[in-house]
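Below sits a lone chain in structure tokens, taken as the form predicted alone.
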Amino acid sequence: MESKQLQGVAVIGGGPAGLMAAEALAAAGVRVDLYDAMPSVGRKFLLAGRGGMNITHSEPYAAFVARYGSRAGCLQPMLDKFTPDDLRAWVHGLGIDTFVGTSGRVFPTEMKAAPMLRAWLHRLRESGVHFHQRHRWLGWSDGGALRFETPDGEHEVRRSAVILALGGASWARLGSDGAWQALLAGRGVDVAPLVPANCGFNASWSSHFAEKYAGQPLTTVAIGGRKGQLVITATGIEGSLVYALSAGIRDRIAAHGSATIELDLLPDWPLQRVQQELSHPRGSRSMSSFLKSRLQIKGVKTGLLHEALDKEAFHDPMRVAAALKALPVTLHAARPIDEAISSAGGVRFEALDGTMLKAVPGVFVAGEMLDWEAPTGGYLLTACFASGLAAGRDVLRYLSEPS
């Protein structure tokens, strides 16, 4: 039997997953047309790198894979073929040096995404990848062609295979709006609803507390023994510590309507020591002044104590000590998905043969469109790269099979 006729491959989505898929295909001599709805590609990639481009993590590989939780087993075959070390070597191949930070996170030496993206796009264009900006994918025509909305009207395109790398549903202004969910569901693809990940949550602050402390950081606090930082918002909390725990908090809210976390405001102090400090006579000093002098508790942390304790409890040293080590904060809802760093949900792995949709042969999926999630720290980006490479290689195998 003859091989499939090569009309080239369409890659839809210009983030890391789509660009990596395009690179794998172009390196094999396949014609690649990459389509993106935005005026330029890699917009979320660039924004994510503004605060320091964290590309991956240097922790032991088994621990790294475990960060993907319930989907670690699905992602590991992809990660095995593009490990964090492979990603670093790939970045070095773009002429960008990297270093490992004190947290174990890996960064480009310049700490910026733009130089990496410029070098990568130059290499892709040199390899023959054709870029089509302002092309919003609308699904398929009745005849099976890809439909695109463009500045010149609607266009239809036929290709031998398609890779979808359209992202999740966070930061819609950068192109990932999740509109593809209905298009795939309409073709019989099993899609888990997209929900916020690495996100903040709403709490029922008093108006006084919200007005006084919104925007205030909570440095060196802990939840469940995990230390980190939080920021008080007018509606609740956000920050790296709650992002790391967001999957469990989100799922508990979905199951029970709310989730109560316990904040340790003095994670470096055992409860007994806190109790000893507060057992000293405070004389005529106010409790707030006493807490500041004995434990350096002030500002937003004092405000949190007032939120959690009534007036009588606030003047009871032992109840204050208990609250300092386990202050309850009830969370009622995740912040909207468009505010989240990433999203969970998407095309279920059970709907795939490798990275190809079982319901739509010849269509492959990569990146945040897949049903997985991970904390920040380089895990999101690494899995996007690895799944994009996997999709590109799966397409090459598909194209080489007899018709």
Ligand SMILES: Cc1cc2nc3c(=O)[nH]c(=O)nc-3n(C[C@H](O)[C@H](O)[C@H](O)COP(=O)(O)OP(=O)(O)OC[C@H]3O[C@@H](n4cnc5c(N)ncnc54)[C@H](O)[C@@H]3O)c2cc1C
Contents of the next structure:
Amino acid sequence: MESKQLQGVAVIGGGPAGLMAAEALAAAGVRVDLYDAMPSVGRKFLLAGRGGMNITHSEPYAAFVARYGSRAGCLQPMLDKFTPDDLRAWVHGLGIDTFVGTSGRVFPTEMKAAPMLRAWLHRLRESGVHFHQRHRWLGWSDGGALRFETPDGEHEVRRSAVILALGGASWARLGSDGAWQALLAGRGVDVAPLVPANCGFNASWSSHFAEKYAGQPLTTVAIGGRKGQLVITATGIEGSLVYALSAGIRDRIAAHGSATIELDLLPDWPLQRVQQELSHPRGSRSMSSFLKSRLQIKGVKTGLLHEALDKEAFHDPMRVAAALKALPVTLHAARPIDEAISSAGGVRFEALDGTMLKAVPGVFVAGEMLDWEAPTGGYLLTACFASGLAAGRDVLRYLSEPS
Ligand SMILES: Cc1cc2nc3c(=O)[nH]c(=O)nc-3n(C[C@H](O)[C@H](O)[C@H](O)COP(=O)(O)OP(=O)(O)OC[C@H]3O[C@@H](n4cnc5c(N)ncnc54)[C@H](O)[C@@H]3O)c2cc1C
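Mind sharing the form predicted in complex with the ligand? What's above is the form predicted alone.
What follows is the whole complex; the chain from before opens it.
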């Protein structure tokens, strides 16, 4: 009987999860063929580096793990074997230094992904990983072979084990389009539908407000006591504070049809102090210039007050004070998944034995296509790397078992 190892392993998907899985296998001397639909690998990884690549976070490990919410227990065994410290050491091994930013986030020096990816791909090629770009996985043939669409027509490939690391469904033009959901569901794999995570939301701005303020940042506001920044868009809101709260907002919209958040436009000012300031006589000044001189409220913040308050309320200092501390904004829908930073949903952990699909033995899954989500801050990449490594090691164990 042919040994499992002789046919080697197919890793499908060349993002951080797939590349990490390939590295673990190649390091153990296993033949690895890595397939990707795109002309080059790691496109989303490179995009993540454009705005300042944040690879992991330096907060205490227990707090770090808790960021994965209800899936923390499922991911922890993988994270334990590739902790944020391990990740930093691994990046250093690629000849790239890292530093901790003021927020505790960890970045590679220069904050770029390209030098890291270049060094990593070089190391992978040196270790014998065979790359096959422009190979789109289409599922399985009736005989159980892997089917790929390639520039030379359809190819069928057989391997002893397969690792799927096909990503979520955001930014489809970079390669991850979520088409695998139907392929796996067709094999009886339990998949939670992919939904946007770390995403913006639609609000019902007046056309006047949207035209005047789209693109304007709101620096240091708070929602539910959490301070941060958001940006007004033509359709609603986005930005780091919104992303951080997006899972809860998304789920509230799914349950109730809409979610109303309360924006604190003066998070460093207690309500009482705002009321005191607005109790001063206004004289002949307009309300807008009064707000500007007493509280530095102007521009987009004044625009928001006009959106939330009718004319009468806008001239009532106590109602304005209340609105400045808790301005209601009703959100109706998450922005489309293609615009999101990441996806929630995916292959449910209950469908897995380790990282292997219970329904399709010999097929393993890693990265964002697993059913977990996390905020931005390096948590996404860390879990992709850690689950890629776990899948690679699970395959090594699987290959060593008698066939
Ligand atoms: C704008 C932006 C900024 C981000 N910034 C950060 C950040 O700073 N820090 C952080 O931790 N995370 C960040 N992320 C998230 C992070 O990039 C992703 O979570 C991560 O890349 C997911 O890794 P993955 O390997 O699971 O999937 P991906 O990186 O999506 O890779 C999947 C690969 O599979 C291939 N593929 C898909 N379908 C097929 C198919 N049928 N056949 C063959 N190949 C296929 C794709 O072409 C792709 O190369 C950011 C994401 C975005 C969009």
